[in-house]
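So this first bit is one chain, no partners, the form predicted on its own, shown in structure tokens.
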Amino acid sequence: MDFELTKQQEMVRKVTRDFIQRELTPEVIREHERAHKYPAAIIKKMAALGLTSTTAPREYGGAGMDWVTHGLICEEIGGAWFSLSLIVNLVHVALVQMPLVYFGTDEQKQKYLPRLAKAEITGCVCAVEPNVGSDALSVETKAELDGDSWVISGAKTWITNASSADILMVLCQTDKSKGLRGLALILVEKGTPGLSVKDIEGKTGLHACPTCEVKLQDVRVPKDNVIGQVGRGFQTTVSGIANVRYSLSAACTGIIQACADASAKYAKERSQFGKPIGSFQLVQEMIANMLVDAEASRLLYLRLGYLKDKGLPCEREASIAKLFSTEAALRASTNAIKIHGAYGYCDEFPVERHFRDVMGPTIFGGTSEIHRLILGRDALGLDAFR
């Protein structure tokens, strides 16, 4: 693997950094976070720079970037404002656009991808249910074929972007007796009769990013709205989730680096006992650990991006990167709060938001425990949950 970035990758990272400095000021982020305001206007500005369609092919209006470049963008935006990275980089691009690229029909691609690329419309994937998390075999949302239509009934929860989405990709069970082979990912457009969406309130973090409950009551959509094949819905959905795991690793690397930078700055400015707190050994130890974690996390996601760009198998590497980066970000944000003391406990300093946001990534995209089981299965050849 060549560790030197290309000129184009360097340019895209600079464009992203310039955008962050110009548009994502502390005041703008604080305003959106306090009001739990969806950053629609900011997303439109990202679209103009190609940041809402990074890996989508140019023939469908996308930027046609490689996965390493996508990861660099995730790291920069994730470190500045994780809610925005989750909305755009992780869900809008990795989870929605790319499964359409991989598995959509030509008609589906022509109809949706150009508008998704420009952020004229947004999307979400509805997989998790009130009684179903990691166990896809237990999906209860039903899709029954009635003539030329699917009739869908069920409930989904913890769905990112659903209340702002124009298209919802719903994981459904078409034949319970077939288990995983009965699953299908079916596209439902906003406003379809029987579809209702409600924001989940009172979340610990991710205040600017909507997380929702979705209910479907006899929702009727065309038979051709299946993305991929009936019976391959699990694989289609997991393809997007694999992209999310990569994007999460990169975005959480941004959080680790942001915590290290903020802590170093504060530790030089804050004095106690007549000298900067940065001169205390335990404070230096915490910052040093953040820097080590940031470098390790960055190398893991860059290697994973390299494998994705080569089209090589990388399930194991995705679990390692996702597990390490999310938990390292949790450690970094916790220690950043400690270094900032009481000031870190209010939103005048960004470490407070990093601390609130970062627990989410240890849960979605596969919990830390699930990834440990995936890695254990790979090492031992023994499946702990089947």
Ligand SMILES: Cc1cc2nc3c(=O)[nH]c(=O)nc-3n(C[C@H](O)[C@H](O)[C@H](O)COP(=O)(O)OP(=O)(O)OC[C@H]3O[C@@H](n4cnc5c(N)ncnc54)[C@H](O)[C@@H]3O)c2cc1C
Given for the second form:
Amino acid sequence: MDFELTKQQEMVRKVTRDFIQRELTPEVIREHERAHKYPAAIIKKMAALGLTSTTAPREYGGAGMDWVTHGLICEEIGGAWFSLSLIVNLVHVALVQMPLVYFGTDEQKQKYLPRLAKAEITGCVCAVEPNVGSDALSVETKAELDGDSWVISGAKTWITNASSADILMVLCQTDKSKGLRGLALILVEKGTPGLSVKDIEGKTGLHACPTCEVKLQDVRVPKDNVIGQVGRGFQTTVSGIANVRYSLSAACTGIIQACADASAKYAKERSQFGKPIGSFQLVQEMIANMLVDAEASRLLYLRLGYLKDKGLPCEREASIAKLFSTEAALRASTNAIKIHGAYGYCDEFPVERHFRDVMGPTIFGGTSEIHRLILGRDALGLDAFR
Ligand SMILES: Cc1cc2nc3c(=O)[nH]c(=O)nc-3n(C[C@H](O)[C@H](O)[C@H](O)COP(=O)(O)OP(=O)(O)OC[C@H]3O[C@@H](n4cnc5c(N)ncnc54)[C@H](O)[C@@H]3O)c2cc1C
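With the form predicted on its own already on screen, would you show the form predicted together with this ligand?
Below is the whole assembly, all chains and molecules, this chain first.
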């Protein structure tokens, strides 16, 4: 197995690091996070570097990168500013653009992908509902055919990017009697009568990234707005969620590494009992554990990226990587706060933001419990869900 990056992958990583150094200063991040401000101007700058369309094909205006390169970008951006990585790498690219690439009609691809690639428009995927979370198959939002239109009614919640989205991809039930085989992913454009979006306030973290409630009241869209096939909506949606799990593992690797770096720096600078706190073995143990977690998490996502690039099955590997990396990021950020003491408890140091941001990743893309049950099913052949 080859562990070396290609020249192209190293070059893209350097471009990303330079961008972070130049644009994502602590002041810029703090200003957006405190004001809960969507980083529109920063996203435009990312578009100019191809970072808003990493894996989308060149023929539709994308950057045509492989998944390993996308992962490297997620690690860098995720470690610097998780809100931005969630908006761009995880949702805009992995969740929205790629299912359109895999399942969209040529007309849908021509219409939306080039503008998504340049971030002239953005999108979101609306799967979860007030009564439907982990049990994603029980979708209650209805879509009924009326002539040449779908008429959609229902409610979605916890939808990343919805308030800034120009296109919303909505998972709907077209025929309750068919269950899974009745589901369809249907595209709704912003401004369609009957569609309303509201930001969720009071979130623990991810303050610069909008998370929203979406209501649909007799929303009428053309029959051709189905992405993929009616009856295959779950598979279409899951194709994007699988990409999110990969991207999450990479972005959380960035957080773990950022916690280790920040903790090592602080532990050398801060003295108590007449010597640097980094000289105490209990502090060194916490930093050593972060480094082990960062390395293990990196190997997991890179292997998963390799499998994705080869087009090999990787559902199990995606669950392992998502579960490990998100929980390791939670451990790392908790210990990073401990090492910073009271100074870790305010936003003067980035570890405070990492600590608030990492709980979200253990929930979306499938909770830790759901991934343990997927892995249990794989190991035992026994399905705990149904
Ligand atoms: C910041 C953020 C962004 C999000 N972005 C999006 C988005 O863009 N689009 C979207 O559609 N959704 C999004 N979500 C929603 C997310 O996918 C759901 O929150 C997640 O699937 C879990 O659903 P739930 O919150 O309803 O929890 P529930 O499913 O109600 O689970 C509650 C608890 O019960 C546990 N549980 C549930 N079932 C089982 C079981 N069978 N066995 C053991 N334990 C179980 C869970 O693990 C969890 O601990 C987002 C959520 C967050 C927090």
